[in-house]
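There is one chain below, alone, in structure tokens, taken in the form predicted on its own.
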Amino acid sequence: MNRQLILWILALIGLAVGSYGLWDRFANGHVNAAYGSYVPWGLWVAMYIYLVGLSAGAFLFSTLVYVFNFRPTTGASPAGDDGHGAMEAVGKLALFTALITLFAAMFCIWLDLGHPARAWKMLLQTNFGSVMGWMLWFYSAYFVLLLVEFWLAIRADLVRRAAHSGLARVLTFGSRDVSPEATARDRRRLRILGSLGVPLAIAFHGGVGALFGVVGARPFWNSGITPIMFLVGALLSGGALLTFLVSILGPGVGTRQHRDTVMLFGKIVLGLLAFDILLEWAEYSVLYYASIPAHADALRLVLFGQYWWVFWVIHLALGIVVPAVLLVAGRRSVAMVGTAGLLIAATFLSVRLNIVIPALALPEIEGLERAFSGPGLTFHYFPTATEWLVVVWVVSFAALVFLAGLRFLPVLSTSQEAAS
């Protein structure tokens, strides 16, 4: 069965199953969510920073193509392609992935708001003394940059399709020039925008890390290394997701260029995985060895608490050990490298959950958990069915938009295909 057809079926099933959770969120508000006064952030916030990281990582991988002109160097294909056309298609795929995951992230955090209809106030009545206020402006600038850069990346392909596709004709916005000079001009603009986007992506996702890192009341977050860990995690998870997508969708699945591209990305992801492990070891080992209660108690919850298996099984075993083995032992296998990418990308949500929840699950004042009782006054948190179903719906909807883009937009087309 066609791989995209399988993805369509899975996404449609997920959308149908998750629809109940979305209805419950809008019909009953936050009543059926497990977070409360003591643990005010839950699965949706973790999902938001996870998806934002995927977006930033995918975008930064696109700069390998548009800014640094990076490509496999194992030789030309039989057709004479030096890898540039295939990498251009990968760049478009990376930009489109960044757009879709950013949309999904914003939708997740919008649902988490107590009054979603007031979200516009953050943009038009911004408190610039707040890290969160700055983040919204970074997001807006990043979204516009992604849209413009993606349009430039597919503009020439849209013009070529315009004679046969009404959608392509509309999306050209009147552009008709596909001459070598116009294509070269698009590439120069892409390089400029990609160069501007690098500090912007670092700023907005580093800002997410700073949003946690500046909270002095939560010692588990309050660290100068927190924004750096967020950035490296974004590169790792976004790069792993892109590696998986390239391995199963292409461009040029089964060709030598496809294999070379997947192997190249696998090497980059392996290096990022090693760097991420180093940062995590440095952070956790220092906190645990110092044994300062305010810092170490949250870490003990991560390592030995009720949900110890999230760290040891999902994150460490499935998200680090197995992928590392696959990337090293299967470095010549597209399937093994793609599987490693999927495991890293999918299990990285556990990393975000272990950042958000344990720091909130500890009383800020000794005895607080016994001082009051009532709905929401608990330090125990595990996502409810409604929270999980909303996530299923958001991911499924994003997947459907992504697949529709692959179907109706020239995301995976190469310059050689377009010329023919």
The other form holds:
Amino acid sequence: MNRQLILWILALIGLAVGSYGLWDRFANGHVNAAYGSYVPWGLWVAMYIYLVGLSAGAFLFSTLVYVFNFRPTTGASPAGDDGHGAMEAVGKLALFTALITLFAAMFCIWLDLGHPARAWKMLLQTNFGSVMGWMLWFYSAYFVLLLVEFWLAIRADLVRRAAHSGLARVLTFGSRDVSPEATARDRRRLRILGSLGVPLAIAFHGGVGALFGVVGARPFWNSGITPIMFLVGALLSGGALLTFLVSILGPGVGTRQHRDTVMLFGKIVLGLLAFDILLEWAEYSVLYYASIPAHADALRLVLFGQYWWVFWVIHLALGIVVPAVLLVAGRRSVAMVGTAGLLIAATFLSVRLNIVIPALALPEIEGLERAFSGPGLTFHYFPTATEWLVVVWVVSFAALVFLAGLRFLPVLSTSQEAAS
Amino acid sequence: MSQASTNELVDRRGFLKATGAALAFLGALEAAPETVARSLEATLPERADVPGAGPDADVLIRMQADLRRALEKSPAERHWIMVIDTRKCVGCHACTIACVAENKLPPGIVYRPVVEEEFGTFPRVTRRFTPKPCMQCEKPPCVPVCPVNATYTNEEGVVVVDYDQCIGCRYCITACPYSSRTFDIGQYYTPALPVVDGAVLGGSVDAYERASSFEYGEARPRGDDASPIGNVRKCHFCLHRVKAGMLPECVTTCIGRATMFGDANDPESVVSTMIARNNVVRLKEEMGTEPRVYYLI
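Given the form predicted on its own above, what does the protein look like in the form predicted together with its partner chain?
First the chain shown before, then all remaining chains and molecules of the complex.
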């Protein structure tokens, strides 16, 4: 597992480097961050909607396995299996990815709060008239559902491992039954939970979009298409990440089944990419053509502002054109499809940044930026070193937990492996 | 800081010494805020008729009389509004600074900036000044978005923030169409200043910055991560002053009598007569927020 060793080393380096940012956040609060009063949300909020989108997307992909019973159409596979075992492993990987990215997202937004110690108020003293108030309830429900689903998905494997692994023994919580009936029961429960999860995931990620969509003061967000774009973006980025992960981690790297799984995911991602471009075109072209200043100014910042390259180079070239070419031209190569997945997933942060920042980087009252000066009283935003380092830390930490999960939990094992 | 400006500051030693008593008082605020709050209340004048507040009196005197009258009523019966006569504003920014002093606002926090706009090409220019406090909207977009009900309209119609409830998520800042909310990241003015023996500079005036303001009638010495650090802050029409029978600081300070304050639910008040005129506008009327700040143009 050389690939995993490289990832371990990278994640550990990231953790070490990023810890400076984390220390700065805890020691000095928000003093060394670039967001403030006029651009109140910055990289961490973008990171949060990015990660939570990955989570929702990965989760919805897991329902392909558990609810919709998708499998690559390969005919007879070498293992004599109908693809179910491999797809189960993909389902587990998807659920695990959804858990880790959700956790990372929550950590990012928790650090962004002015009073992180009061975060509990969101759950216990909720204003249900606020979209954000609903959010934490959705997240909590989703988190519990993910945990239970993941446990059910790995339960049988844990029981099989329990004989020689203390961790697995503890995590079985006393469950011992691996009979075909018990496994069938797990599958049934997974199907029910997955079915509940579909509307829940749509509600919470659509809700994150609505959180922005309902803000009448920011015309760039204030659109009915915003929650839909969040959802499609989540499916695209989460699906792309999963495609990448499956392409390098398996199950069964090198087998025909693995290749077919990756190709199937590649096709779905390509479809989602096309749909995402369609929505983006609809939103941007209408705004731009109408040219109502309050609406179009933010879009002009995205397209031709100081950070134009975020849209044209990172999003359009690296996040759309190159992956689209790889997915179409390289549709027989696992490496090419996997690379396309990585590119789409990684560059999607630029899409999230281009939602959050430009809408805030415009003075609501002309001349306000010159009326009074001070830290945070500016409409220019670029994340500081502290903000970047915190992101590096969070991503590295999430990667470490992910790698540890691969190492110590039966995330990737298939029932055939376990049986042998 | 350059040598010249340091000298200039040291030359002002006499002035600073003269204000020593005031600073000692402020130091005491930190020591025992409750005691000082009580003594503050004790020194306030009894609410009585303001002498000479006839129809021809200075508008400040008349507004003080309006205020006394309004305070006799129950809180729900008074509708505080502000009227800003842009024709009288000279763009001195005194209101901004007075507000900063009254509420001891740290760097990056501003409740009432004065927006300056310039029209024409130099030297053929005209300028316009628009003081911009919180609009205290009747339908405030910032209130419903708060996930924990930390911001709300109080019974007198002023949008307030509960500093102990606010989690600092800043959703309200994004929802405000007037950029009237600012986020307190915990900055201080003085640490960057030089420390000079015998003069009140740098670290030695730190006590002033850490002394409590009396926003919402609460004594909150500033320090560490205690609220309002980490909170969203905004103009509150100086409710703590109003409660004590004083006009908001920006109104008192305005050298041109351009800012007026009072009870819209009193046909005799100065502000009521002002907003009945035809030359009244409110900012971003199209948002439907129904601001309680009116501009005379």
